[in-house]
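This document starts with one chain, in the form predicted alone, laid out as structure tokens.
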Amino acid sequence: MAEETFLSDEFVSQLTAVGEVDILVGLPTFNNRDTVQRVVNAILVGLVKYYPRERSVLINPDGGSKDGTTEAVQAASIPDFRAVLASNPLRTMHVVSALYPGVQGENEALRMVFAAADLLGAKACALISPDLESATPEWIDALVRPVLKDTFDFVAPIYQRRRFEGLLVKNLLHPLIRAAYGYQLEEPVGREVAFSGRLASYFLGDESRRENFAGLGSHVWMTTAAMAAGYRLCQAFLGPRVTSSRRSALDLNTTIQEIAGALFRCMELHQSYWTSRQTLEEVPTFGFQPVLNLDPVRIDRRRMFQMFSSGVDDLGSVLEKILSAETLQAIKDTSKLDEKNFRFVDELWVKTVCEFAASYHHSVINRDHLLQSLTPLYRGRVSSFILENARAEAEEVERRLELLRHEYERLKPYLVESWNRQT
């Protein structure tokens, strides 16, 4: 494709030497030397163990690492157990590293992966994070097999979550995407995903890819674009997701701007699809979920509550431009409750999210400022969720989350009406 002319001559030369492949694994990196060799070994062992006859390549777009990351990728080796797997000679596996151009980070790295998949005619592609401590060879098979053997186009992960982990996904992203786009997908922003070669070509040619999605926003775009374009989706159990890096709670503003902002923008890009979508489609699930006792995530609920209450007071004039008078008054009333009786109920939370999405669409204020104003309200929701589920068993927590998802579905007409309202 003409679009592929952005690739460096050196990268194209390396791809030409590889030739056509069956499986492509993308590993975007930036200063990940401490963990990347373990991850590369898991990838290569997975390819050897489960796909010894397929032609495969590991593509490593690097953002200019200064710590020897690319050297560690090239130096990673496979334990010498090939002889026990099969008597026939194995296919050659290639490892290709190259700097990605531009300054848009993961956007450019993904662009290189899509272009490489297109040029090499890959049948199945996977993306793996370089900072994983929990990646195993089985992750490669879990992601690749549904594409290679069952002709699915997009495979989302299901992670074994610790208690109170992923609350932004559970309270906003998952239920909003499910209600709007009509797919029952557990992890709509998983970093470990797989996709078909034809979907990679679609991603490469989709004009909306030019949007400057930051960080996890790129994964929101991939998932929703696959849904809106009608590709076949499924999901696969991977297990616990443990990384070497932890985002500070102080970075919540950035996280919400990246993820919620990307979702609201994708809803604009796909509005003709989701505003008319009436059905809810089950997504096939592969594998089984292991039963593990994981330590809960510790969250300072009291501090969350205090930041919610002060945030509502401080942002009153801003929230007046974003929320309806009825919703804002209900939030103000909620913020005045004493801590023990505090509840940010499902209906109020869902209406809040719907009105923020619609106000983002209508650009009622600067979009960055709008997303920042969502942060204290999300803190209130988190504080309420933890208080409500402090002593609940896992099954009870899941039942309550399912009720929340149904509330998003019930209020989809409210979302569409707010979205389409003339301002």
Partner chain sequence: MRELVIRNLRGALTAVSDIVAEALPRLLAMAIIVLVGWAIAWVIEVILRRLLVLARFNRLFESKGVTRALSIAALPSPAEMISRIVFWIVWVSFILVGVNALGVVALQREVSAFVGLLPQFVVALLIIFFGFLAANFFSRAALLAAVNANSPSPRIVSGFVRFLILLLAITMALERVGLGRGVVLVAFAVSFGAIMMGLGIAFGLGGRHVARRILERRFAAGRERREEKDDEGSHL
Second form
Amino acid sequence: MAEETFLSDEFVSQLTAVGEVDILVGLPTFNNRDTVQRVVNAILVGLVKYYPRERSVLINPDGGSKDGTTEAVQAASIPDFRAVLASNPLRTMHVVSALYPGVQGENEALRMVFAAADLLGAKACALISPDLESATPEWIDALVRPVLKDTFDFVAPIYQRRRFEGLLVKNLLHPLIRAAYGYQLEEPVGREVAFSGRLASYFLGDESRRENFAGLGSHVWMTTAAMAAGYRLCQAFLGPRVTSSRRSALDLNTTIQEIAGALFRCMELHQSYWTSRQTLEEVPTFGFQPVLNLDPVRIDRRRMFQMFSSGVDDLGSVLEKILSAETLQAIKDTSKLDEKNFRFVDELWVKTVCEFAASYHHSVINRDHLLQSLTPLYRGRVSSFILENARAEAEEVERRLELLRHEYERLKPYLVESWNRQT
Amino acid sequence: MSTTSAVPNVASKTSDSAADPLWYKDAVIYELHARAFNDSNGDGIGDFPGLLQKLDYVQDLGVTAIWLLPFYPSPLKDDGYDISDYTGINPAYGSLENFKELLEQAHRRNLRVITELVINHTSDQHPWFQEARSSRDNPRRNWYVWSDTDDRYRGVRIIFKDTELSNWAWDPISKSYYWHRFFSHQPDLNFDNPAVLEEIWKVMQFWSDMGVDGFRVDAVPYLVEREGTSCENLPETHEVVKFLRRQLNEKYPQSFLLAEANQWPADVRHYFGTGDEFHMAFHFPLMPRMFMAVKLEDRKPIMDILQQTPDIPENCQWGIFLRNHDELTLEMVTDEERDYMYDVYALDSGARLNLGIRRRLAPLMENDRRRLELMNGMLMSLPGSPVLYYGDEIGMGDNIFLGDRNGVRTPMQWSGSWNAGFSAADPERLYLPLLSNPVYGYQTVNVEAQRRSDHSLLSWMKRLIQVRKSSRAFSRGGIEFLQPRNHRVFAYIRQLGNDRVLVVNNLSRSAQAVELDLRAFEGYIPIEMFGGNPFPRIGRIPYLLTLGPYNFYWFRLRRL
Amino acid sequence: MRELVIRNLRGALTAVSDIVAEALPRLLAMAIIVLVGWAIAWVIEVILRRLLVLARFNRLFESKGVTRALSIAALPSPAEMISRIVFWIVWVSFILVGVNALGVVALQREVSAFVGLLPQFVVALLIIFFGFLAANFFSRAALLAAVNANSPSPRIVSGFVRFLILLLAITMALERVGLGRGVVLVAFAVSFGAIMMGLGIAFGLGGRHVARRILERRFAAGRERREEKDDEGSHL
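Could you output the structure for the form predicted together with the partner chain, given that the previous block was the form predicted alone?
To see the whole picture, the full complex is given below, headed by that same chain.
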């Protein structure tokens, strides 16, 4: 394939001026004026505080913000480092903003970051979200250190979670990736990640990058691609993640479509890797994890259940194309149970996910439709999960999640078999 | 100039520089120690007759002034900075006659001679101190600072923390304490006593009459003490300086004063007064930052310090240097910067001394010719009069195992023959051993070998000095920094009237491209000053230059 | 009389035998042509299928989603489709040639009329085919959207969408073939209008509360909306 020119002249000219760097921090923005200054400050302070001698650059791909985000990024400087750190940066601090075409997803933004990392020979790169309210300079260190001072290639974050937060991760992404790819990664769609320069180059060159992952799908892709290509992974504890963004309130349906869709697609891209993988690898974790009790997330369980049972009822004709008769029957039976006693048991849930993955692979119906019909079932699972753990201690919840992970592992042969079945 | 012995000198000087009282602004100063330069009598110690023999070399180098380190009679407990006779010559270096001869010959060669004026303190062997301590009512008693207790001037910092516990020392003879800011064998003179001031002025007249062209004044900030202050940079100290300057201006309008004040630029600025104190002062904080910038490959440290540097009166000048007889001082940097400097330039803790690094330029630059050239190129093109330390023009090495700062004070390496051509004495007799390692040893690094090649460091340095002297923009011009995006490139314009020089330095170990905003010079043609080649005319678009590793360019901008 | 009968009979027989004698070879020729045509078409089909399989023809379409679309519509793979279509085209051509060989004028006219109508017919079929696809697709999309939006009676919405699209497709197809142009259009317009009116009335009377709720929700303060979102929880 002919190599294409996709970096603007202006961007290249700015990169030329920056030259070789040790640390590159990517900060993709789109209309984040209100929060971005704080984030930029946290990044700069982090770089000066923890890596005063390393050459570093902040790359800010912007999706064409109309609210003056890039101006805010450029203006966000620390007037007096001495007051913050009692020391001065030794080096020139570079903040490069550039426009990327299209606001759909972070694909293009990431591509610019990869290209910049490749061009500047960065040793370690970190990605930070612009809508963070809880980012501290320590995040930079926690993310970058394993790459820069050790030989890790990919650092996934671990956030301090509120109770019942991240249920999609806990019920689907984490255990499915764990079972399929064989890595114990707590946050496979961490928004704040770090990767090595060579991994950035790999990402840039990998054909599968061209997939049009929507939204956070590209984060799933990064994580799984790093796994499938055999790069060294680790996790870093960051603390609570608080954002100002409306994105977190993005509706569940879109979230599932983006995230589960991306994962199924990645499984397709990496099928030769995961279908034959047998081992399970511990991923080293860095950082200090304090025990904090954060307020639980409010979820209207009844509404969830009601949407589940009516959804199963209505979607029968769609689901029968996706699920095996046996599984569908079991789900139908579940949905008819009394709201207070019902359980969407682990085995059924895992089988459901496996069959969805396989049906996605075989394109039994339009893939968007397939993903959308997963949503009501997920609601059922969440409703059941909350019901089951309403009064459980954290350890108890963790124990149940561990059982779920084992269930995924146990059913991996089933997943592989469904995946490879000829239609 | 002086009246007695220096009469022929005046005549021998070329009209231009002789008449110009601002000659120091165009000076390129060569710092040397008579002891280390050349030994004429085979006693293992360099001397004035030996130096005299090498004056042609110094002249050939292109420098315009020699700064002689202390050569006075001294117990040599502080490398001659402990003087026991202000108007004598240490017999090991020769006689007053020899010195006069040296002055005369130097002036014939258009070389000015600057000597040390160590007036803050004397040696405790100085007759003045011997008299002062002999009894409490000796007339010289008040020439020093005495006290019955050691609690006056509390809170004043101790400079040599490693060796001294107090600024007061007990004198068992007169049973009282005397004040000393440096070693206890260096009692401070009392500048509140007009007699002392008068005496110092006599000393200056003594040397100026002989033909000395200027004085480098040692330890300036500490001259006067006052209760409740840090005893540094006091207004009374400035009064002392102003007095000496007034006297000097009246009697020797061509002479000049150079201050050693290791302070931040804003503090040093006061020593220029309104042009009525020092003519020149060393810019200490700039030096470590030049080293830092080359290692960081980032112009930020130099830009930061130069932007913090205040303007100085028209008749004043900064003295800038890369290395000198002391350690590379890291007092004027932050802790972070010091740690960095230690880590990158003195990983071997043996190279560290006090708050600094006791190494010569070439070993600091890992003997990398390109970096040596870049550093010297910046030295010669930044605002100020450059000071070269003897031996650095041939890339001499050091010996950090010699203790104190002796490692950078080894004999000058003239040739590959006996004792490097420095002395006919037995090698064991030399005041310090010669360097003999395969990289920096005198067999490898010496003047004779480098004279043979047009491409040696020595020949290159000569050329550099020559080119620098070809434009007064370097010595007297203003500086304006360009801010290209590429922070590895340090570029500025030196300008004096219509004489404009564009300097572009690549601080990086790799090739760099830089786009310079030269719109202000649209239509000018840059002419590379070393080869004389014209470069493409400057247009409206950014001027693109590419520079090899550690490359630098000097362009004269001409409107043709 | 008898002779006359016999003669006429003979004449008729002769005429019949003449006709038969005349038509039989033609019939035979037609049968042969049709049979040979079938054989040729079959051979071509087999060879083509082999070639396409060898050339990994299906792969070519996999990435473009054609295979997926076909399999969703319960149709065979592209290679299979193409070889079968070619088979039919070849064979039908032979049949038409055979019919022509019969030399029956009326038949010939019918054939030419048929051939003339064929493109319209194919287009109509295609319209119906894609109409079905679209109806399936959009009705399912509507169903899923309705389910996930927790709106009432998703199946009715979905069925309604399917009906509308099919109605549109069939109308278009019939119009293409040129059958009862006016009738079809009027029927379509009437049923479409009726449905719209029904909807309006249903929404206005029965769905008053629903409508109010929807409007309220739309214009409600952001605070309320956020609260509702919070109830959904954060799943990432």
